[in-house]
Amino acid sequence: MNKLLYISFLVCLFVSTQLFSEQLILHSKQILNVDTGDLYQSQILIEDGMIVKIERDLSKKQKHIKVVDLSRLTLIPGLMDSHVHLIGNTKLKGYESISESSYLATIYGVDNAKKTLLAGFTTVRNVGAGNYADVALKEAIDRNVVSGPTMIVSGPALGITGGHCDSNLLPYDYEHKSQGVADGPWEVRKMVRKNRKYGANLIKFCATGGVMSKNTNINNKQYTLEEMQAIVDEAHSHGMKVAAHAHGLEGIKTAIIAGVDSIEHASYIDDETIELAKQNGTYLSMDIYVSDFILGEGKDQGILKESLEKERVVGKIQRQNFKRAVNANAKITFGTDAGIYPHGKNARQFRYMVEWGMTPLQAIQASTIKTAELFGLVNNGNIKENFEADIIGIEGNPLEDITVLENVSFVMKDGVIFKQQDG
């Protein structure tokens, strides 16, 4: 059986009905100008999947429409994460990775998604995945086959030969290596081709070492600028956007000049480098989290003694930078690595965001409209008239409390409800 409709029947085993979405009227305590950080009082019309009307007494206007009480609740846009990894089994680290089979990882891939939407995640980026995997459930859930957030998939990341996007587990005598795999200008941007051919919307490619990689130093430079260069045009010309995955100063700073439209992880940008940033317009994507994951609960999950001398001494100089980011006002996006740790743990990294430097609006913000930049999405992001019916509820004030976002009460996307609890 073909591999892609093989995968296709068994995702469907998680579904037993297609979701609509219905004319519908949200009723809620209030809800969070995430421009401004006003709260206020109104209702929410939504029709075909949109937010058609926000004002106050729709319901009594509109006597006919169903009225969905969320009346103890604070209503915000759906959430957005700049940086997961949907597809496989969170537990497997190191050497227990190789043995997961793509169905396997794909059939997680499921779970995941479907975790990451009810903890609020409404739009996720999926930055590498073999196999197309990712292509694929992004497909299963926008045909309604599969519950999860809407997602933009980069398929294969691109890298160096033995560089932080290969596969070196590995002795020689095995010949693997990873699918995303590619040396020089030519051949990159025949994998750029490649990934648009088989439905990436996305281009992710390491610039650097990696901390869960083995035999990579994250200070080192992959890629040279030329190679570089020639992914981001490749991927413009197609319109797709490149995320750089960048540890160290040098490849932060080249992938910057290359013209990348995201920097992953920055952990040692530094203040001119950030300005460089600033003026190119790049976004920075910086896990602050996944680190104390790390260290912590995920010791003893299979990772390389050699990943975890790694983040030992990365993860506090990156957090010290996101707070230079911060107050040098760079554009931040809110990205965790989610896939390192559990999926649906996401929000935890919210009061990361606000311990070192930023506010509870602008980490709000950086999962809502600054992410929204990023993506391109025009309509999303906000809760506004004319925009796409992504709503999460939560009891209490994030301002005041960032935590309660850890708590999501109220999920909805594209005008459906995929979780409602009492309140």
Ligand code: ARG
Contents of the next structure:
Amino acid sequence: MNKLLYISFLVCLFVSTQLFSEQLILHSKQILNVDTGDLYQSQILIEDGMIVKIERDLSKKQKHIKVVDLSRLTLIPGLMDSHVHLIGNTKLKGYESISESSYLATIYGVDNAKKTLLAGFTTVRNVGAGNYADVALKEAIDRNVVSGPTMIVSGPALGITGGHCDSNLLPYDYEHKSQGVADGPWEVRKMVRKNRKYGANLIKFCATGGVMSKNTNINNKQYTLEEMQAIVDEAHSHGMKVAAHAHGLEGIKTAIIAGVDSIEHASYIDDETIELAKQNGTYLSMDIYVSDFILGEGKDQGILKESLEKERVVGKIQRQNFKRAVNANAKITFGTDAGIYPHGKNARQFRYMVEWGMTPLQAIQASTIKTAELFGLVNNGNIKENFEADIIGIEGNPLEDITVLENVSFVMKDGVIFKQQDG
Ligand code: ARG
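What would the structure be for the form predicted together with the named molecule, rather than the form predicted on its own?
After this comes the whole thing, all chains and molecules, with the earlier chain placed first.
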């Protein structure tokens, strides 16, 4: 009997050391403080998934703790992306996308999540998924069944009948409507409640037409102010943030007035509306890389002709308005729409953000401090004592060359090492 107890004790011990990170000291070339832009030398003590101490000579004082030698790397906080679609095979576009079962889409999600994490993205917001597949993936990641970033998930995105968050691909005969379709203030409230019930911790809705959808106009507002206010009020009363997809100006403005937390795309935002966003504390998540993918590598992947036509117009305007928003010092987060293009390539957008007006530090802040603020994560987004140990390492100095972020050598999430290329 005693022997049995002893064995079960050992098993428990083994399991717990698998789930909780051991004590580690990270020894790197330098650490970037993303608040100030300072690069400094120090060592980091990690314990139970947290950054416990940052001090120069930790390894001399604490000789028993294992030191991870990252002496060629610059450490920065784990990156975050405020707009991804992890569920599904990214190669399926337009009509091909409806041939994929939700089960298969979720299995692709497992692979996509891993690629995202190994590219240095330790936290993402997944904005729209059918069948709560995003909730399942998040739970599998949280339970260490599969590896991926920490996920904030929306479940099915809310949208009007026939809007961008519905699907208009099939004719009337099929009577198809997407799972998040809800019209009128009470229907949308009910949909928010339903999403929360099944595990969403974010609400996404469509406030205008979109590029990739059939028969929607990017400039047309979708939902009335009253409906948007109902969504926001209901979501906020449950402590959930709201992300609004909006390209056209009218939809952007109305969503900001309704009190959403972030505008996704924000393509046609003007100076006055940038001011309105600033006054309301609304974040802008502008996916300024994806246009080059849609019109370049992606254009022969089954994307609708209508979508290519819309993209030819909106891509340029969005970049010009991104520059205005940067110059006006608006709150901008790093959101990419990965899923339209392959997961794990999220960092490609950094160079565009720098080309269109940000300093490299601002671009990094958009993907760390600003995203953490938008996500409501108070102890993430920087390398600081008592912060979560989400840390990545790269060769080179991202403040001099932002593209080094496209090649991440070291990834730690919650104190656990998932990638280590440098000895
Ligand atoms: N999901 C978005 C839509 O379909 C993608 C927009 C991509 N284009 C862009 N310029 N950001 O509307």
